[in-house]
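Next up: just one chain, as structure tokens, the form predicted alone.
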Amino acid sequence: MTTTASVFTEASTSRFARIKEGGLDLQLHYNDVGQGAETVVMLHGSGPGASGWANFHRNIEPLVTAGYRVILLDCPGWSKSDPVVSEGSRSNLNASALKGLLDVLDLDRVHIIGNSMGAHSTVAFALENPERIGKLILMGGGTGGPSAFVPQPTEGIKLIGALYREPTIENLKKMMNVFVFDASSLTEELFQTRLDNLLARRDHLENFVKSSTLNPKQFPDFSHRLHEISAETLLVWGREDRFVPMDTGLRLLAGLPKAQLHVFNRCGHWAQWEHADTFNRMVLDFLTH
């Protein structure tokens, strides 16, 4: 099989859009891959140096081959999108940014895949724009609030904070080593690429720390409103997730009327990367049936 990297590159699919939505006036970066009557938007997590492409490059080709258009958004304050300081809900800020991008691209209705912060943002978008969502896939996030079993903040969230404050290769390795279940899959090249990405935008790092100081609870607890979301939803979790505990997935399953939950054993916070082939098959089956 031809690999995604040989068919699509980050550079060849790179696009920018100016959005004005909900008080935001920003230039957003996104990748636009494939063509099709239906569009899948992918929203990345909050780790330093994250981007749509970095989070989801293992998941693009099967969707494009199946006839979907794929949009990978870099949220405000990440990668090549404009910087921003979030004094309120980052979930809702990202939801407004997504609405602005969909308006620019003239997309009325999309499926959304959200990982971690991206899952929180997906839920916020679904609550604000129910008529614009198809099916939802949430991994490692979707609502805030305390875990019933794991002390807060979790080990992983503490390591993210440390990396934002001190962006060193040592702190990056500490975070990434608990990001996935099997750290042997992490290469020095991957570490260096991620470090280069996060150091390229020190303004993003500084603004994230400033935002967290202004409002420590960037990602609200939507549990009391989950019943409002009528979209079919696939929840995907790693049993060994050390960033967002698995009981968060159970709360989402209890609150979302049309949800189903799949749990991967031997899997951390990045299910779409650690179990890419199975994840891709599962997503395609969920979207097409």
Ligand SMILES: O=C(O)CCC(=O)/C=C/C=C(\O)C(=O)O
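What would the structure be for the form predicted in complex with this ligand, given that what you showed me was the form predicted alone?
The text that comes after this line covers the one chain and nothing more.
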């Protein structure tokens, strides 16, 4: 654990753990920041080159300053975690990985913030381990059923697939320009960092393509089981989300007994990044009340 809220970096908080859980035997990478009686886990999305740090670097410090321990898990098949080919439900695979990590870290109960695939995986974890969850924050995901308005796969999901198959800077820019509402906020430095991340692990890229071929439905629909989740849940969506459309958030709102929904205007699939300050305030308020 790091001790100072304001002085931490990806490198200084980088940790590895070996987990054996539900048929998985893997080395997982995670970042461990801050300390406190309560822990918030952050689960990233499925884009090439994603990681806990890449997705949530704008959201760590306010939580740490408020006295939470923050764990950013790199899911199996991303960043510095071990490679994996997923033939079944990737949501459940990630949920098993998280359970394994919590057991190693001796954490009984955590709050979870999940972004896109991370939100799908949070729902899987909550269904399998209801006693291990505090509050849930689901952003641009959760698999509560398909969009009533937008044909699937969405343009963003198609661009993710193209980038996995052909990892070029051109395909990366095409995908990232659709991530956000205001593409002028994306810098060349951000593109380059993300390109470096994804090219560093070509095995992850190849395994994702292999997995999608073996099972195109990596994230099963949990809508028929949402009523089982009794945790307080904050749903956060971008009105202009071109990956996982905003109306799928309404389905989750209808299905999750203790959910509330906040929709950001002028916002794409990366609410925690595009509206970081407001998002951080909302999360802290939700966790403390």
